[in-house]
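The form predicted alone is given below as one chain in structure tokens.
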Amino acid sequence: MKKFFVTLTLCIVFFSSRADEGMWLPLLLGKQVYADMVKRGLKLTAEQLYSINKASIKDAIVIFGGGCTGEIVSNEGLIFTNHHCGYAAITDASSVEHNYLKDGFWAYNKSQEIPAKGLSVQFLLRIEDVTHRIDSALNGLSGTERAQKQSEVIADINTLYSDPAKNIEARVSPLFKNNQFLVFVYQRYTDIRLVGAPPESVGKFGGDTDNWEWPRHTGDFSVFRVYASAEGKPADYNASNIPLKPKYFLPVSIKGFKDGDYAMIFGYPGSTNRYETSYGIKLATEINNPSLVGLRDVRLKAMFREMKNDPAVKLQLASSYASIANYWKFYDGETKQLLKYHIYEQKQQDEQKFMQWAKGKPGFDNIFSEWPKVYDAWRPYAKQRVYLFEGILGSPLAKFASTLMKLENDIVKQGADALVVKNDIEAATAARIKFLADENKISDQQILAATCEMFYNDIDKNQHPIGFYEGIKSAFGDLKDPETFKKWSIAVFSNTLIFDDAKWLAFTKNPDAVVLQNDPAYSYAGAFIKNYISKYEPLYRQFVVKNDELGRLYLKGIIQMNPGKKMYPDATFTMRVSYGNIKSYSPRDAVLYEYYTTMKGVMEKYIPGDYEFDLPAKLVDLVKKKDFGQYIDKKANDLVVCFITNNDITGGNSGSPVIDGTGNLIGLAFDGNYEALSHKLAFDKNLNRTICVDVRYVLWCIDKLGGAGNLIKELKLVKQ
């Protein structure tokens, strides 16, 4: 028990005191950080934020799906999250005849709510520190041996803290680059139902043009409900299930706010790497990011050409397109901001200071003599890896074909187990059905040709799969001619058994590795993956192990170098709280951005019939009548749509509640601003802003636009 207390004390010391920077573990806020929160405007006790013995705000915050945050807002399990977080569930529930993505959806009673198959939410039960246990097992180990042992010990702890019978799952999260370990224990609920969503023209207003930009006018929200068994336990979908009675739900404030008011965000930020080295910054800005952006740009253009001309194709590709587009723009912006603010040079200065301190200190003095060698060894192959995963496997056909490699391996094994092969066939057939439902051949055929050509032109010829491009040349023509790759792609699509039901049936009845190996789609994906696995994956693994080991020692040294300095851990998709203020900002000379936007701005951007800036006719009519009801902002004499804070968030925080000083929901976080897209690697305390949809706009859309007053009645509204 004494050792546990010491670990907590150390963790508290690590945190940073800068109010608007940092994603804090609510369990370990510490007196100084909590006092700073109070100074900024918090009126709640620390136990009201996080407690395992009493209901607290943490009990209203859920992991929504696989990568977003949601919040419980009623005593009947109602969930608010972002529209883009519910996007897949909304599209899955839609058809051309009932296009809820285009037209919106509202359940006016619980019987109309639509089961969201495959969707789940997770509630955090508790957090425990297991650092001592893991460190004891790793004592004296380094490199690959340490990494393997760490994985084994973490797996054992996860099993120990989990209880599958109760849907309880435990996941150890390494913090401070494997210098600290906490286990997070969750309970998963799997009966989730779609309750409401605005039309996409509201939920995604501004599209890719406005993405990562302020001013913003997007109603980025959707509404779901979590159900449980009659006993209140997690249960799969059943018509007899009842709405969950949560331990805690957030009151919803329609009082409004002003510039400088306290703002707190709870949620699950995905990942940051604020302690990255100059070598990592250089690799990102020169190779990884530009490669990813270029490859995604090609994929997006091919998809968009088909989506804009056919509502059915738009519905088919909407979720995939949105996912690809989001981080296409992010990584482009990240690179520009890292270069603009000279983050590489700043990191070098920090490293010089460390090297001066580390002289003569065993374990630390050789870190920066080893690290350049690690990056030099991997750098020649880094681009090839991005081109494989973002280019070659950016084609949905190639990606699906690559999943058949296990089947091929199991078929060719000596003494192949017939049951294993049978199970592989069944799994592949089920996956093929889903693939075909999502596949748009016209755009994918273009993607296949373009990305294969890009790999040929941009990647060192010595790293190409042996004989592959020579085969294309002999059959289809000059490799310098784009038409060659287009003809090859047509042939792949025309001859693969993946699209041919008769060929697929014949193959599954008599699984033959040669048939699979000769299939043009499979042979294409297989050539590149086998080339990577046999030659370059071992190099990548060596790079990761060595980089992680040096990173752990570097951060350990930084902590020793700065005794008493408060530092925060990187985001790891674990519950965090950030705090700051609603705040306007000036991104450049003579420009001042207000802290909120209104319906006036929505109407200024409105372009009837436009792909990104159209609006529902009913919304336009309501705005013309100024029918804003109780949701109007009296100061603006308008409906506030979005606002900004200086909170520290990242991907995974999408859908996170923005909470005022007394614990009321005032908005949903959904984006960041372009001027600070370096935030995964470097936080900008002056320009960083979190973009949020005002909860009053959310409620207005539910009530006035959607007519779902039944949902408003569920909420605990906080008024003047």
The other form holds:
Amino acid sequence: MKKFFVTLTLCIVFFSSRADEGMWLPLLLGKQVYADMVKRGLKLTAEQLYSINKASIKDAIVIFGGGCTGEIVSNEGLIFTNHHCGYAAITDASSVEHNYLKDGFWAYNKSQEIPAKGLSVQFLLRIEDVTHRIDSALNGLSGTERAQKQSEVIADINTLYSDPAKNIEARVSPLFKNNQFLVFVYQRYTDIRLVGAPPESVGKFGGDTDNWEWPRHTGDFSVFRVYASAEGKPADYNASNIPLKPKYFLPVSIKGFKDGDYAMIFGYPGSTNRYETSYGIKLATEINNPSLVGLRDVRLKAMFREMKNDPAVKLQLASSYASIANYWKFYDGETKQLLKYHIYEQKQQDEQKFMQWAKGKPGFDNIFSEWPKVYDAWRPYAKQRVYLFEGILGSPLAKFASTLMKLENDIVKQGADALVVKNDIEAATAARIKFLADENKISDQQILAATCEMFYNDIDKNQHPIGFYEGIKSAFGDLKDPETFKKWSIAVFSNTLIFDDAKWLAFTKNPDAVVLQNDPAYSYAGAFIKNYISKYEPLYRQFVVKNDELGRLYLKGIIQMNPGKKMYPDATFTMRVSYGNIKSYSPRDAVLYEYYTTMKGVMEKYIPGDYEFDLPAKLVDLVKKKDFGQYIDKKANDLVVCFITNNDITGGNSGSPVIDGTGNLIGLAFDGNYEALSHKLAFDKNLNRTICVDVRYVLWCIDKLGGAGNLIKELKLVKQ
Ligand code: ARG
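Okay, that was the form predicted alone. Show me the form predicted in complex with arginine next.
What follows is the whole complex; the chain from before opens it.
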């Protein structure tokens, strides 16, 4: 594997890159793309971008929560990220009386900041290559054996590089489809406080209608702060903790920019699969994506009906709704773009080329005779798997009920008095409290009925859990009649012990597996999961192991086939750098999209009282007065709200800093454009754009709309 690196690095000089595509590893920038970055407008040294000895930009970048990016913007640990990344923290801090989601929130001094329970940020300390170590342990192994050994070795390395006493966590990331392994070492801080957020009508302006679309007018940002112990060490929340003194923070530029200017993005792209096969594309467009979209559609409609009418329900469901809706629209768009741009056919051509090259090469020449068989074996069950995870378990009640399976098992195997059962009960009781707080029964009861019915209608009868639907039929009537499922769902909701404090207490005092087995919610979830685990999960495992194995060999072959080609690994929620330019684009014939949007456009979209396009009265007022202060864009004679770049990012990058050629923050990445929603599987050089909120709009919202000049004072503003 060492050779792999040498090949990668030696030939960089001779190949100019396709600058916009690529999620580059920060530790290899110097070797791979630095020269090209400079050509495109970068004015910093490679060391200023990433160094493990000196403070560098990488030290200002954090993993924010479980799936976003944030950046440090002051020497007091101030963090900028997206509004949709802070969303759960904002709704958690809110009540109908103090509705920060609706009205926004600003801390005018540190004592007003609100601890965000459960939220953490992680700083990347260093990255090391452990490929050799893992490869030598895997030597000669294949299939399940190899996969198992790989997980074991990775777990060992993670332990070795971690130091729990210092909150240091190491995670090996397999890259290039298990052809390379890097260990990423992080330090986690757990005292994070909410500092500010604009009203949702700004932070999520345009809602799901505008989501994944350009032109965009959303102020998708929120502000947090990371705290540390008096010694500057990671510590859980404590009133006496102090703001973290970071190793590095980003200056903020209010100079503005023009089309073609350099832009780079540091952050944590979650996942891509740019070497997906044609079979995988077909499985996505024909089975996986449409199934997910159809099921989410039903769930979202049920939730929306309740949220629209009741501010308390809106607060309760908003965060979960937003994340379901986000990828509902994504996967719908992905399917459309994959078909529109003939990605299936494109992948087939790539595979033809590979097969030509692989002829007579042992280890490579049989890949594409094996691969279709692997897909043929799994395809008949793929839909059922999506219907289980996105349908049956899309009901929060069923999902919670499913978490009781371990408890049932432990009672059966170890007896009701076992210590493990006691622990299970304790955990379940705590989880139940949380579940009940988040539960909206009206929508869930509809979801339960609808998804159970959809499974019945859409999934091959011989894949149904044996006897389950017959049971509904004999108790509630004709399975072709939707009313049957509604009646059944009502009965589940009124009889389950999960909603009944007295029954729950009785059960936990005297845990009896039979009581669980007879519970209508538990037996429902259990029937579908047991059906899946006993019959289909083994097939799925086999599919994954074989697909991974062939994927590894395929990519190994591609690397050999293209000696000297600079390659970046697929996104794995590890730190990457993307560089490119601010750039307009043409989405279709005769249409040109400008590279920025302004307040004029916000006002054009404004619909008073609308669920998605309303605006705060104060904002409308300020715009009328053209009160844009130092944040105005002189050329546009307006406030610039959002802009686009041709950077290569994906989900997980949300909240990432957009940085100019001299290292200043100019915006926050928050979305991708609809025309390039196939980007996880195929990057489109012409159409792909990253949608960013202009940092001048962010500052204007903080300063003029929020009145939080205290925060502006903390920043290092670059004006000239
Ligand atoms: N599409 C954005 C992303 O994945 C999330 C935007 C959140 N807004 C919304 N309307 N759901 O990063």
